[in-house]
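Presented as structure tokens, the chain that follows is alone, the form predicted on its own.
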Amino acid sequence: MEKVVQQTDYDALSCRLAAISKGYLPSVAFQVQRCNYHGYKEMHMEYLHSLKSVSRRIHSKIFRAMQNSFPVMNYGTYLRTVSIDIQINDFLKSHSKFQNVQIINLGCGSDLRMIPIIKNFTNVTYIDIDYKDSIEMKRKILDQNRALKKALESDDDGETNRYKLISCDLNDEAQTVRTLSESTSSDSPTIVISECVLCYMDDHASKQLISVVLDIYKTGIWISYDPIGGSKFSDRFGIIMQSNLRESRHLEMPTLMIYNSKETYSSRFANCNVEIKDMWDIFENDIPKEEISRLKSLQFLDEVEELKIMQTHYVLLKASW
């Protein structure tokens, strides 16, 4: 099961990676108001490149899946990656005035977005957690990409002082609690990062490992991104992506049906403050006008309908304690 899982973070990097070539990302709309994206494509380029060096196999699977990506595919890359870039952006600019902030990115595979956080927020310690070999394979790319490197300002291990590689199965709760305990600090405004990560744990480990995060960190936000399976009698849009990632990967999604709706998934964070959006309630409400205009003119989007029945299936939510 970990390797299938660890499958999927190939697939969300060709995502990013079509949607930067195509010009979805960066956001110029929320670069200027919020965060300095300078380099952010050349930086993802060069994460790819030094990948073909450590595995030629893995390089491939993603640059044929980069040209094979959809406009539909785009536009999801885009909401995703921008609107958890708003809530961290947010966060750090209210506790600006702190010494020490901390990102805690639970399962955070190829994710780069620590680079452009590093170099804008200098009170950030960034930590980056999930599987060995994942992380294993980050270190490897990190180490050998001089431009990485230098954007980092990391030594020998792809690590600094502010930035930090770990690997832990979050699916062990006491191992993640001796990660989380000996390598951060519990008294840190801190925000967790979990993109995919809940919905591919069992139900009971999923709740373990909430529990020990709320349990370790004072005050913080967690931030988490993840598809809902449906609740109406009708919509079978869970059944349908569990027969097929079953089909197609033997990868399940334990809690998909479980927590198959805003209501439900935002139990799962039952004593902290919760907000949730759909990533269609974000697209139509939160993106401004020009920013939608900019990306009609990028591609052609004729799966509007599509589109949105997607987006109504993943959710962002932000759970504050």
Given for the second form:
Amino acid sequence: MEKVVQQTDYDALSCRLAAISKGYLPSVAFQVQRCNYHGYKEMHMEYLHSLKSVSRRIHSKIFRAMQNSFPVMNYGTYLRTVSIDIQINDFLKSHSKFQNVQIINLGCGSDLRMIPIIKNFTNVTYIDIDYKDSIEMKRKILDQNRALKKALESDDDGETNRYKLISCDLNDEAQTVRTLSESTSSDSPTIVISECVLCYMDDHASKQLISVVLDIYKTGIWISYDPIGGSKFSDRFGIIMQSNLRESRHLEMPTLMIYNSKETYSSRFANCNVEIKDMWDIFENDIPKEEISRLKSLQFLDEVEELKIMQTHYVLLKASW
Amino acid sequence: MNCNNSGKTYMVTLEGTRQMNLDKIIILLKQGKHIREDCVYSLCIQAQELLMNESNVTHVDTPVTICGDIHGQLHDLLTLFEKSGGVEKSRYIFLGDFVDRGFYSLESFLLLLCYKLRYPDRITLIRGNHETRQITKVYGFYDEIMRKYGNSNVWRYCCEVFDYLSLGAIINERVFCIHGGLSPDITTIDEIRSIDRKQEVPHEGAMCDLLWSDPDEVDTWSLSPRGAGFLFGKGEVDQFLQTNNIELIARAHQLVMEGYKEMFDGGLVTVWSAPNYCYRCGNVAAVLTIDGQLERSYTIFDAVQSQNGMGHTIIPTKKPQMDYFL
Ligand SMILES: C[S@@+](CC[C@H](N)C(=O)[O-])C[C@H]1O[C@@H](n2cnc3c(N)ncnc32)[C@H](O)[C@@H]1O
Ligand SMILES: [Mn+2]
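I have the form predicted on its own already, so could you send the form predicted together with the partner chain?
Starting with the chain above, the whole complex follows.
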């Protein structure tokens, strides 16, 4: 099961690479202008390149998957990526006066957000956490690649490294508490990210994780992106998704039908101030016209209703405490 | 024509033998079996000859069953025929989008072609926006052929056939059938007849709009979120119905969770015939039968069960990834 869950990172990465190769990402309006990301495509190409020398097998798997991704997937990857980027960026901008702001990316996989963020915000400490195997692979790739390594090295004044890659099984409460206490500070404003991670944990473990993290840090926001199964009687999306993933790759999403709506998903963060939107809300309301017409020009979108069905089953939550 | 894998192929001219062979191929296709490249070639050439003589807007008599998008969902196409009488007994119009997205685009399209060759008067095939070289390269049909044959020949043969498909149909002079919808460049059905259809679908203009446009609650022609075609509203539909003295526009092209959707006081209907679209949308499918009195009746059907009977999920497939955000 652990292996199967780790492999979902290859999906997330290949989706991102596909969206990059078709021009959905980087978004000039959101990522370059608003978040000040630069060299987005290049850093992903570097990562993919070095991944090849770390594991030919994984590389070819990802390479193949990124070749045949449908526009409906590219739209979704775009929405997920830029909307999380914006949330992080807004928080960091409003906390620029703090000496230390930390970002804890739970189940970070191959996410490369830390590269532009570390560069743009000199007060940020960035902690990437995942299973041991995933962390080792990511470390190898980052170590091996001169450009990526350089981007993550300590500041010119030789201060200690602000980027940490730490392995931890988030299902293990004691280990999680220990890891976080050792490597983070509980007083600094904190951004916790879980992008398609809680959905693989069982209910008990995810509850524990949320409560442990909220306990440790005095103040912060939690940004979480996940699928929701759907709560309407006639809505079969979640059940079909569970059985498709089970049959095609033995992957389980234990809480998909428990936290099946925006309301039930928010209830996991009951003591926080919660904002939640589904990704279709975001597509319809938060993406400006010019950006939409840019996306339209990249590929013909063959079925808008399908996009809607999919995106109404994914949510982005921001919980503040 | 001989499509057994016995080595030698030859064309036969006797009609009886031809039909026997078609029947054999139909059986193979229904089982999702591999069809040899030269056999596909021969089918495609015959289909082109037949389709070449059809006009842009074909006349069809009642009773007839109108079917929407299929998108390579072969097993569901078989259910469709089962639930609606079958081509041996009933007349059919397919509104296009036979290929792409599903895992069995080739088999679905060839099955329809074989039926067309075997029962030419009982089946009308209209072109959808997916029946083009450009779209099939993005949406799966091209990759499916490369996977199944190791080269793109069969894809090319099929694309040649796409160019000959009709653009629309008219039932008893009263029901207009089209894949997408209306075009600001088209006022009368006669204007459609003068389009030179034997080409790749252009990126704009009347032919493109007919295959790409969607009805919507808009006051006038508006930009489509798809990047091709237009949105049109009740005003445009009423005008078109009146000008052409028809009572219904039957079109497909948009996923409808309930299988069909009537709009604009029943002046337009969307028919969708791919249940659980892409094996994950959870929708039901429908076909619309128009009888001699032009009465409409809908037949609703669900996706083929997965082998274990645990709900309506997937068809056995070699596709490595499921399209979810993980
Ligand atoms: C779908 S990937 C997402 C990766 C990244 N967050 C992104 O969105 O690109 C899920 C990641 O969560 C990690 N993960 C899931 N459960 C975990 C656990 N219990 N402990 C540590 N990592 C976990 C997996 O190893 C995998 O890298
Ligand atoms: Mn269509």
